[in-house]
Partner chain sequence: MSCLETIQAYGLRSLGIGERLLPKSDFTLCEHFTLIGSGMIWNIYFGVLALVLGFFAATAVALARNADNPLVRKPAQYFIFIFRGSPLFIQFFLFYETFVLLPKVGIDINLGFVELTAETRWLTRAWLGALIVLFLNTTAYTAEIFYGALRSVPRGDVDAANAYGMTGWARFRRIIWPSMLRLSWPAYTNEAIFLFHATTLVFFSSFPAWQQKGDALYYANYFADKTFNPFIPYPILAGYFIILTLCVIGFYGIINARLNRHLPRERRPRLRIRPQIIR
Amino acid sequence: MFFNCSDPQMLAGLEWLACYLTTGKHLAFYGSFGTVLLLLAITAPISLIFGFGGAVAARSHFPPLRWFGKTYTSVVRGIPDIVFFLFFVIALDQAFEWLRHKVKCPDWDQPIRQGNDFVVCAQAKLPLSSAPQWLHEGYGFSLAVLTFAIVYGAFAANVLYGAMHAVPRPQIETAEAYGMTRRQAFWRVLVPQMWLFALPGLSNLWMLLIKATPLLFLLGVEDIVYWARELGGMKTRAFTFPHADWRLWYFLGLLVFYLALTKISEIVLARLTTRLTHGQATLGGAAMQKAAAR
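May I have the structure of this chain only, in the form predicted alone?
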């Protein structure tokens, strides 16, 4: 990156380390921290949408919709994350390509399943082989976001379902007695109040989502775990910057990153809880009232 880094063999000490830490691969490593934060920023609201939809479906009066909501939350929550990620991403990718294959190549006369291979026409590949690299990376990241959202949406659905039932039933009955329809009582009374009961569970779910981001490495996304393993492994004299096995230090850096992210999350969630429970008839609100009375 710097002019004096053109010949690493002539460098030593801090100057060598400065050049080593500013190589192109290290810049990609630093950028991968942004990939993790972007995943969290996109996945969290999508998971919440999936969870809200699942919770509403699970309490629906229409039996098929209720069965779908309860099956979604039960099945997805019952499968280990790593098994779901390794299987579902492949299945989802092949499903997309199979649908494109049926539309773009209707005259295809060969079987799609050929032994262990999944073969579709070139026009149906996602993304196309001629597509730029950023499109391949974006597609892989999108699959990862969708997979994370489906998995953690099921957990969010279970939390929100319980929060909806925690809202006192007399409040809904009072709203209906004032002339509100069932839908109006749901959106104006139940939904605003359920967040007070859902926040502790959603806070734990956010922490679990943070802990699960290293699974991006298993989905083929070049995240911080990928680069820590790649850069920290032993480099012989055949490399520009040879060094011993430094994975301990790289993964120690990841440890510090995740602990800092968790601590910041705890502070933000604590302030959000304090704000939402202010004046409310909940355990958090009662604790605040006692503290203020002292």
Contents of the next structure:
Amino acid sequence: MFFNCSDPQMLAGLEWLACYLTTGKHLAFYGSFGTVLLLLAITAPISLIFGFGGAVAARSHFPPLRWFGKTYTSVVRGIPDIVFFLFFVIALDQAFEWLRHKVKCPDWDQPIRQGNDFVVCAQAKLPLSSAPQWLHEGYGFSLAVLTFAIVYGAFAANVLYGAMHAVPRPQIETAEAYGMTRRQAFWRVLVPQMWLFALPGLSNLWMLLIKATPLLFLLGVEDIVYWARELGGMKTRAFTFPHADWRLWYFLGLLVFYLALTKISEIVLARLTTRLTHGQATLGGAAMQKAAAR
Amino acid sequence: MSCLETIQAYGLRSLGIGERLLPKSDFTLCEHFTLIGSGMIWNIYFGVLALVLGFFAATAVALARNADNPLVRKPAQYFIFIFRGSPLFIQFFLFYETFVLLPKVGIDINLGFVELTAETRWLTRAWLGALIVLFLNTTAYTAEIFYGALRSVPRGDVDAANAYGMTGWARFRRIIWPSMLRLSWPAYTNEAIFLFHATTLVFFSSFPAWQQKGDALYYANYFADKTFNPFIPYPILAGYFIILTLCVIGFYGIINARLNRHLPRERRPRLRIRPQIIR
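Moving from the form predicted alone to the form predicted together with the partner chain:
After this comes the whole thing, all chains and molecules, with the earlier chain placed first.
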């Protein structure tokens, strides 16, 4: 970049480091931090939607829907999330291919599972084997997003279900006394008020989500863990930039990245809590009123 | 092979006892259940040891975090922040790389009058290396829970202890510590459940499964890779973990009942889902 990097053997000291840190692979490594942030930015709202759906289903008066909601919210507590990750990535992929297979090749007579193989017709493959590379990567990434959203949606459902119960009962009764229907009371009174009660749980969940992002590596996405292992490994003379086993330093870098992300989130969430507590009929809100009056 | 023979051959496979070769094809349901169940031995080993050791360490760290002296408080604060603020997955990688870089023969520690050799060769093996990481991790999480409880021990309890002339160790052992445990128990139960879940990460981070002796997820993944069918091994694993979670809740529930035995029945806190204190 800034120096003449064409002949790394001749470089030394800082110049060598500057050239080393701006190689193509390193730029891809820096880009993968973006992948992680992108995953967080996409997954958080989707899991919130899944969570809201789950919580509403768990409160439903229609038994099968309620059973579904209850199962969805409770199952993540008993089973490690990594099991879901490994399961859903294959299961979703196979489910999509099977659906496409049913639609696109109705006259296919062979079984789908042949021994240890999962066979669908060529037109049903996802993505098509002729598709460009970015489509393959994008498909892998969206499978990962969907998996994260399903698992963390269940956690969010847990939190929101608790929050809906935490809204003081008289609030709903007042709404009903004004002649609101159940639906109106839910949307106009319960939902706006529940966020304060959900916030501690949701901020915890956000931290949990941050800490789950390295698992992208297990789902086959080229994320920061993949690049840290790749770049940190021992490089012999055959490589342009030979160096010893530096994986420890790369992982230290990742550690610092995650600690910074956590710290920033903590600060932002603390501000958000203060803002939401304002004027609420809770102990925190009362304390703020008192502080303002003084 | 009948199911009984399978259990004999693979029941302790995760410890290296029994048949050496894993089944290669035509997997039966029995093989699934046996091997994955055999892997659960490691999950329980990691979970139980880390929890037991972590419990005492966490009490110490929580007290240090609550200390007035900044020389004691600050290190505890940083320890908790680093281990709670970063992913366990990264911690596994980081520690493994550190352990690998340590010299294989051991480190000589010269104490002046006697020379000690610290064994480092076991550290790269999962049974010790991963246990250390899990131990440190759960210590940090538990210490934060205990610290929160320590701050909310009722003032009156401590005043009463002071009035009786209790100080130092006696006051801590008989008044503060039981209250701290009682208040933190629901959150601590949660932590224990999630620690058991975290044990599945061991063989998926960098610690190698030596001679295919792995944990339950390692074997479940083995089957799923071979058959390309996730619908059998993972639900079996899930079933095992639900049973394990129920056992953990049951065990912690007994202790919870004992910690709260002096309270009137309706005021006793029940162990149930606390969404705001997910790990």
